[in-house]
Structures are given as C-alpha cells and as structure tokens.
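Presented as structure tokens, the chain that follows is alone, the form predicted on its own.
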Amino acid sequence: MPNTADPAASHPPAVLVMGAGSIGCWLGGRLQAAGATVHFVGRPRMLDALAHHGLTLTDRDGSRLQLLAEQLKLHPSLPADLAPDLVLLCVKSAATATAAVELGGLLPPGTPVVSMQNGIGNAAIAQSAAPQLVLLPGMVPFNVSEPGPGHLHRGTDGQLAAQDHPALRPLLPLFAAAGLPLTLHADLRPLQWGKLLLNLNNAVNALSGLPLRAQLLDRDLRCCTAALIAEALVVLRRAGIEPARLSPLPPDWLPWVLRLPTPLFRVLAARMLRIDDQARSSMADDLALGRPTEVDAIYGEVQRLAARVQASAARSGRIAELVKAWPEHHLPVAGRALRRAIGA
C-alpha cells in the first residue's frame, strides 16, 4: 500500500505527476517547492525543456519560483519502483485510459490517483482501466500558459478541488504550503459541470487567436461563448444537474452578461476580467503546437448528455468541427464569422 504521508512527518511525501504538461508541471513544481518529492512523467518536448532550462513558475500576482534542472526528477516513462503517496493524472483526456493502464500495472494497489483533467468522465475512464487503484475526480479552475521553454505562467485565479477521500486528507497541509489550497467535496460533479461551462470558452479563444482578456473584450466572441453556455444550461436543466458557481457570476447569469455591450460588460464583469494579459486557453496552446485538442472532453460531453436527455447541442457540435478543421488553414476566425458559423 502507498504511504499515507503527512507533510510534517520525517520523510517527504512522494508525488507522481503523470502527464507533465502545463498543469502537471505547475502543480508538481509548487508541491516540490513545498517539500514533496515529485516525479514528472511526460513527453519529450516538455522534458527536454525542463532538462535544459529547469522549471520557472510565474503568477499573475508577480510571484516567481525557480527549480533548477538538476533538482527535477524527469522520466520519459513510468519508473517501475515507485510507490507514491499521490498521483496527479494530468494527461490529455484522449490518453486517460492508456495512462491508467500503465499506472495500474506498476503502482501498488490502493494508490490514490486524482484526475486533474478537463471534462467530466476521466476519473471513471481511468478507474475502469485500473480498478486496483483509487481514482478520484479533481478540478483545476485556473489557466496555465507556457510563455517559453520551461516557463509556466498562471494567468487566472481559482482553488483546487477533489473528491473527498481519507487518503487525501493528510496531504491537505502540503497543498496549503504550496499555495495550492485543496478543498474536498463529497460530490464533485456540480463543480466539474461548473468548470465545463466556463471551458466552453476554450474553443472560442483558440479559434480567435487572441489572449483571453482581449477575446473577452470582443462582444461578437463573447456572444459565441454565451450561446454555447446557454445551450449547455438547457441540457443541464433537462438532466436535473445544477452546476456550481465557479465565477463571480451565477451560471444562469453568464449568457446575459456576456452578451452585454462591452462598456457595460467591463463594469459588471470586472472581476471576470482579472486575467493576466498573457493568459490563453489550453486549447489555444494545443492548436499552436499541433497537438490533439480536448474538444471531445468538453463539447463532446455536452453532446453526449444532450443525446441522453433528448436535447439539442448543435452549437457544441459545430464549434468542435471548426476546431478539428483548423489545422487545414491556420487562420484566426473573426467574431462575426464565428457567430454565423455556430448559429450564435
């Protein structure tokens, strides 16, 4: 069995980051700086950058944390001799089952694994692929971009959350010491859907080619996001799901406020605009780097729920198609053109 480590104990807790991308490295770097022994498993592009430049974490509040390359434990594949106290599953959604099979084949039974991924169903997918592990859904509400090799920047705010489990409670002081306070919930599903509603802006941001703040100040682009959220809210109501409030505004208010003229939006959504100028959606980074996107984990989730409750999610389907077709032309989509394309 894995150790149920207490950060105050004599040995540091061991954390495995499975999927050392922007979110995985941000979380792992902060936890390492707080005293954890962190192992990063990732793809060559990120591992090479970390090996040459180390890991630099910056924040919208001006903080800066640096870990030297020689301080990082980097692995191209999962080491066979690890028994971590915690695994943070941070791979892209399409790689969830494959990563879970690998974890299940090498880690001790009962190891807690928290899915810090987009979407709703990744923890369940991973649990099916690795039934001997303890898979728990988690939620990362903030945005992390990659301004340069080995440099990650958090441009938005929010607090981590996860499904409550006894294995996580001893680790709460570690997360707090890392500046990553973690709240535990008996039912994480409302928070997951609350985050997914906000993530419906990801494709709008990616297709626009703009930083998040600039995109949110474009009314046509906001109207696209408003239409996507309004459609999803209809689906959720029909399914009897009440999404949690993860922004300064209640979920039902979001479409109305997003559609306001920009001068009014600036006033009523001032807190929503507290975004670093560098911040972009992870989907924008994926398109820029030619990586597969998570349209299926976000917009596909709305479509699947809509099919179950016999509702329409046509706009989610249209914008997902636009993202999938984007590599053919590599051109930003203007707000009015995007409104026409998705019927907003």
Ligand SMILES: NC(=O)c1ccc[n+]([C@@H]2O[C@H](COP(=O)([O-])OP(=O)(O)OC[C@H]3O[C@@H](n4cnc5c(N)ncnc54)[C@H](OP(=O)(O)O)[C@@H]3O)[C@@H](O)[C@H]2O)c1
Given for the second form:
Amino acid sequence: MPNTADPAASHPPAVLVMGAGSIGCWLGGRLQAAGATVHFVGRPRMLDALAHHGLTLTDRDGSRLQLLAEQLKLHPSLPADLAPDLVLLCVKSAATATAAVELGGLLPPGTPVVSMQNGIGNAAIAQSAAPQLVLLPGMVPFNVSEPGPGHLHRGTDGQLAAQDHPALRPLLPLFAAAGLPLTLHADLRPLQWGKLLLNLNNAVNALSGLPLRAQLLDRDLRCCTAALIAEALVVLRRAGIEPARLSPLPPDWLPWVLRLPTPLFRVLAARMLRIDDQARSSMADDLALGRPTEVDAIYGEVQRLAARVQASAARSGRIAELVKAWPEHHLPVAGRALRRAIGA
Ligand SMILES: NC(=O)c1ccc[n+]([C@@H]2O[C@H](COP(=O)([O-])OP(=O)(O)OC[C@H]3O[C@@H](n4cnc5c(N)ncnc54)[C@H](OP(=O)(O)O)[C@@H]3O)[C@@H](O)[C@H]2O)c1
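Now the other one: the form predicted in complex with the named molecule, given that the block above is the form predicted on its own.
Next comes the full complex, this chain leading.
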C-alpha cells in the first residue's frame, strides 16, 4: 500500500512526478521545498538539464526557489520499488496511455494518480490503461514556461483543483505549505470545461507566433479566440454543461469582451492581461520544438461533444487542421488571415 500521506506523520509524503516537464517540475519542486520526497521521472533533455543546473523556480511575483542537482531524485524510467502517496501525471496528452501503462505495471494497486493535464479525457484514458490505479482528474489554471535549462517560470496565477478522493485529503496541508492550495471537487468537469474554454486560445497563440500578452492585444487574434469560445459555449449549453468561471469574467462574457476594441479591452480585461511579456502557450512551444500538440485533447474534445449533441464545431475543426499543417508552412499566421481561415 502507498505510504501514509499525513504530512504530520513521521515520514514525509512521497510524490512521484510522471513527466518531469514544465508543470511536473514546477509542482514537484514546490512540493519538495515544502517537505515532500519527490521523485521526478522524465526524459533525457530535462533530466540532463536538472542534473547540470539543478531546478530553479521563479514566479511572476518575483519569488525564486532553488533546488540543487544533488537534492533532486531523477529517474530516466519508473523505478520498480516505489510506493508513492501520490502520483502527478504531467505528460502531454499524446503520452498519457503509455505513461499510465508504465505506472500500472510497477505501482501498488490503489495508488492515487492525479492527471494535471489539460483537456477533459486524460484521466479516463489513463484509467483504462492502468485499471488497478485510482485515476483522478486535476486542473492546473496557471502557465509555466521554461526560460532556460532547469529554470521554470510561472507566468500567471490561479488555484489547483482535483476530483475529491479520500487519498487526497491528507495531502492538502502539503499543497498549502507549498504555496499551491488545492481545492477538491465532487465533480471536476465544470472546472475542466472552464479551463478548456481558455485553452481554446492556445492554437491562436501558437499560430500567431506572438507571446500571449502581445497576441491578446491584437484584436483580430482575439476575435478568433472569441469565435472559438462562442462556438464551444453553444455546444456546452446543448450538452447541459455549465463551465466554471476561471477568469475574472464569466464564461458567457468572454467572446463579447474579447471582441471589444483594444483600448476598451485593456481596461475591462486588465486582470486577463496580467501575464509576463514572454509567456506563451505550451502549444507554441510544441510547434517550435516539433513535438506533437494537444489539439486533439482540446479542439477534438469540443468536436466530439458537438457530434454527441448534434451541434457544429467547425471552427475548432479548422483551427486544429491549421495546427496539424503548421510544420509544412512554418510561418506565423496574421490575425486577419486566421479570422478568414476559421470563419471568425
Ligand atoms: N505548461 C503549462 O503552462 C501548462 C499549464 C496547465 C496545464 N498544462 C498541461 O500539463 C501537461 C504537461 O504539460 P507541460 O507543458 O508540462 O509538458 P512538457 O513540458 O512537455 O512536459 C512533459 C514531459 O514528460 C515527458 N514524458 C513523456 N512521456 C513520458 C514518460 N512515459 N515517462 C517520463 N516522462 C515522459 C516529456 O518528454 P518528451 O517531450 O520527450 O515527450 C516531457 O519532458 C499537458 O497536458 C498540458 O496541457 C500545462
């Protein structure tokens, strides 16, 4: 059985980060600094960087946390003898099933695994691949980028959330001590969909080639995001799903506010614009590095729900195609051209 997870107990809680990338290293580093024993399972690119430079976490409030390389437990593959209190599944969506099979093969049955991934279906995909583990959906509202080797930077704010489960409750003080307060919800789907609505900007950002802040200050590009969100809201309404509010504005207002002229948008969406100048969506990083993107987990999810409730998700379909075709063109798309291409 997994360790007792009470942070007040004699041994510190053990956390396994499956997928030591931007989110995994950010969460794992903060939890380790708060007293957890954290194991990072990752790929050579990130593990080599951590082994050479250690892990530096910076935040938009100016705070800085440094863990030396020798303080980090780095694993190129999942060790056979671990019984963590908690696993944070932090791989990109395309890698979910493979990572879950690895976890299911080596971890004790009943180990809780929280998917910290975007999209709606990753926890279910992982649960099918590892039926003996307890898979729970989670939600990370903030953005983490990698400005340099071993350096992760949080560029936006927000509070972590996960599906409620008794195994998670004893770990709440640890998350709070790490400055990552975690809220537990009986049904995470409204929050997941609330996050997915905001993620509909990811492809717009990636295709634009601009940092997030600059992209949000371009009205044509905002109109693209507005059209994608408006389309998804119709689909959600028809499916009877009420997305949670994750931005300063209620979801229904987002398309209207995004379409405002830029001077008005600057005023009404001031909090939305509180983003570091250099922050980009992780889909932009994926395109830049030639990695598979999460278009299917985001736009594909809207398309699948639309098909179930007989609504249209044509814009989601078109922008997903543009992202998939991007490696052939490799050029940023201007706002006007993107509006024409997706009918925004
Ligand atoms: N970054 C953000 O700001 C942010 C915010 C909220 C949510 N999220 C979500 O969090 C998830 C992770 O995003 P991320 O930006 O952290 O991705 P990332 O930086 O690419 O990190 C994932 C890491 O996991 C590695 N990996 C893949 N399969 C593995 C396996 N079987 N074992 C060990 N390591 C494995 C990847 O290596 P390879 O690259 O070699 O495959 C990569 O280094 C995504 O679903 C994303 O949507 C991200």
